[in-house]
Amino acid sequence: MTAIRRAFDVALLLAVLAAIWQGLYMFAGDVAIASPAETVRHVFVLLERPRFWGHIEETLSAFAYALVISWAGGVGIGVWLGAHRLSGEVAEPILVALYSLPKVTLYPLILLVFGLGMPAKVAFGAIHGIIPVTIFTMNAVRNIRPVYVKAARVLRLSPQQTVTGVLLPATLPEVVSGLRVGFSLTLLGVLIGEMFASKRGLGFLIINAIGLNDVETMMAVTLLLFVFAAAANAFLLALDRRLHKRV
């Protein structure tokens, strides 16, 4: 009966979602915004198109290791941040910090140091996705419960089977936490590098959709990377809220 409600209240939401594209596709035209039935054709236009799925590779490929690099590496840095109590407490409000910047004004520096292409793709969004990561992880380090702590000291682990075999396990809720924003934030990451500074992948021909005024194009691509993006948060949800319940 609930998976039934959560069905209905899901198309009850894209129901009302439609609605109000549909709204303001009769309030500003064709000119500004495509219509749902219109983008939706286009989407299956683009589709079978074989360069549209080059950039579909290009982008998918440029995501997945920036995905790779925010995740290990906010994890493994978010650990250490969190079991070594002074770093973490140095280390937190320059990783605030840096969260609240807008990442875009790091760009130069990316381009500089990675150049044009993927490189600078994968470091950007990387770069997006590793601090919300870390931050999680460390906050949940932080707050683990002593007992657990002093379990491992009694059975004399080592720092690596501490890691693993304590800290990860009793954390793994709120570093789900941590994963789910880093992936949004990465894909984000991903596809404003494609934007500035690419010529190929999705954000490049939103981008180039947006130069040209092809408003067809532009809400096609939108509107996969929506379906793509909450299909993927919405599965990570879900793990996220079965964790949290066993705990």
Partner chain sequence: MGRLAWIRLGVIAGFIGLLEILCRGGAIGRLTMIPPSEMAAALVELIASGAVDDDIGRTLGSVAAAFTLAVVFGFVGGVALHAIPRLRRAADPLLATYYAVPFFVMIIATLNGLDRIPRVLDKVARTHRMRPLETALRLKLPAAAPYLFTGVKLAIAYSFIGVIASEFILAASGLGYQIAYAYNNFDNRTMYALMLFVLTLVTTINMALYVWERRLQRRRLGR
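If you superpose the two forms and keep the largest set of C-alpha atoms that fall within 1.5 Å, you have the rigid core. In this text the structure is predicted, and so the values were computed from the model without any measurement. Positions refer to the first chain, counted from 1. First, how it differs from the form predicted together with its partner chain.
- Core-superposed comparison between the two forms: the CA of residue 177 stays below a 2 Å shift.
- After superposition on the rigid core, displacement of the C-alpha of residue 167 between the two forms amounts to 2 Å or more.
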Contents of the next structure:
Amino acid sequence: MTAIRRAFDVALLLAVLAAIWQGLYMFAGDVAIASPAETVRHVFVLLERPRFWGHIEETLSAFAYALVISWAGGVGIGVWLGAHRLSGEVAEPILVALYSLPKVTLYPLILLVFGLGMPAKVAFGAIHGIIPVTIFTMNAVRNIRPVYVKAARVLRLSPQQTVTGVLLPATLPEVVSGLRVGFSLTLLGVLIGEMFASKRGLGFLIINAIGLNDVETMMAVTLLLFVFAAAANAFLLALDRRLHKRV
Amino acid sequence: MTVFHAELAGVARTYPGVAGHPAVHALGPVDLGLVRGEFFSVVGPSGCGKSTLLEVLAGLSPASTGTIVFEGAPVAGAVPDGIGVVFQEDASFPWLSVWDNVAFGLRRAGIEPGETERRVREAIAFMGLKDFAHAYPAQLSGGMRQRVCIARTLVLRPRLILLDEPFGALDAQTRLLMGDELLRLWRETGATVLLITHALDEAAMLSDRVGAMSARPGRFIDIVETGWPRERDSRIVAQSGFGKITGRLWTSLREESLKALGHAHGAAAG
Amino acid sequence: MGRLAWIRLGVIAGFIGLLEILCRGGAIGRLTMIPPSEMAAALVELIASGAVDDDIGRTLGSVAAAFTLAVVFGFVGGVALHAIPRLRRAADPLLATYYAVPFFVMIIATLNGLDRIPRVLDKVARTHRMRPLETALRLKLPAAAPYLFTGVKLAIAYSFIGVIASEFILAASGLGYQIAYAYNNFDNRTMYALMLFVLTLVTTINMALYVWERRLQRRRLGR
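Alternate state requested, the form predicted together with its partner chain (shown: the form predicted on its own):
And the full complex, kicking off with our chain again.
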């Protein structure tokens, strides 16, 4: 029952958002924005073009590389900073400061180091995503309740059993929250990177369409990204909720 | 016939079923008359509806059936003037100092500043918070924070004080000492006190009368008159009469507590 | 200053020193990065010349406007969503996806703060016979304040990101535009001076807020 009602609520919300969009369109006219119907139609037009799939592939592979770096790097550094108290305490304010820095300011530096193309985009995505993953993981490891470790010793678990049977499950919910935040910010970083540092990919298509005043393409690509990001996030959020409910 | 300070007649509380869960009959029907100036405690197994009883009497939640009367007027929908409530949870305001916490209600009521200051000072001194008047709750222990909440209630001079397991989170020794303070407060203010507690010794030591409640839906299965003098303190726990009272309460409650734990009727009694 | 702060300072100074050595030694070419000391010198010159005063004003003005709108509408939106749980559940995935937008940041912080108001405060309000508006202003707002503050901090950070990113692409003035202009003209001195300016400014604002927050929180957390 609740699942059906929830799906209904989501559908209703999307319908209201589409109605607001249509209203804006009627108010502002097609110079500034495209109507919902046109935009959806244009998504399918784009999807029929082989070259468009090339851009999607480019963005997805840059995103995949950046995500692997953000997640693996963030969890690795986070575990170290969480387990080693002094390092963690020294690093925490620095990480928080870095987190709220407008990293987009660094784009010329990234370009000068990596040049135009894939590596720059990946680097851009990774610098956005890695910090939140690190902060969440560090806090997860730091906040493991000491009684769990004692319980593992009383139960005579081997170090490996302690990690897989106690420490990993205890930290998992927080780490997954971090991965979720990292996912969104990595995607944001890759797209910004494509806007400034690339001639390929969906971010480039958006910025190019803005330059050409091609409102339909700009909105169609944005809608596509919106759907992808919201769907992926809904999945990660559900996972996150389920893990947190257990604790 | 006695005119009670507060009276519940045929009071029951049923929580309506939601989303496939059946309705829960939480309390009663209960009849209870509180004599003006008495100290009455309610004990009972967890989940028996003790807190519901207090909330219904305070006007914090509605009764499904029955009537509640406080000082001759029916209680319905709102907390009547003259009733003060102290909760089990820490309800001190972390953003206000101890002084400002205690002054909260008086300032709201627009009491004149000089009078406010005098009454706050008095309440703070009475609860032994003098040295902490400018501290913030986070700097105090749990027991001290509960004192702040009691002072915040006391300063409004309630004629009926309702306490919902106020010392539940404190250690046993601190609880006995807080009990002494409560007795002193009760004697000096002349207020009627209703205390909800899960600690039989606390109830036996503090009260004029103790009501023992059954497992859910809670009803009174025994009301014990302790016969203590008005001048009393925690040292009465050493008297022989004290053991008799706690013994009688436990005899009434053991079976009910087993039920609340989920045991079949009398299964573990043998 | 405590031992931790000294170590932290050492780490940061060491990092800057390393960059300086790498740049001066030629391991990092001048076309890629200029030494940090030169960035600082260039920044001092640039500020003294007054050439970028207008751009600074424009960027800060935009950030202030974006921030104010985000905080006001975010707070109102958060209160509204909190009042309508069904709408909130439906909107959750959207909020989680777009929280890099300052407005959403503030909505999320508001929801978070309202969620953590202890339930007992409601009962306290009723024992004091407080009206809903008074309960909101006297009890709920102060109880939620620390979480709202977190939202305000993040809203500032994301307002900077949004404004500077859009100046890179869309504007003909502002710090973002000037950085892009310097980049396109291979003017590394100006570019790095401006980047240093933005990063220092944001870090200073964040640190000031951090210290202020700590001071507000100290008594509430009993530290």
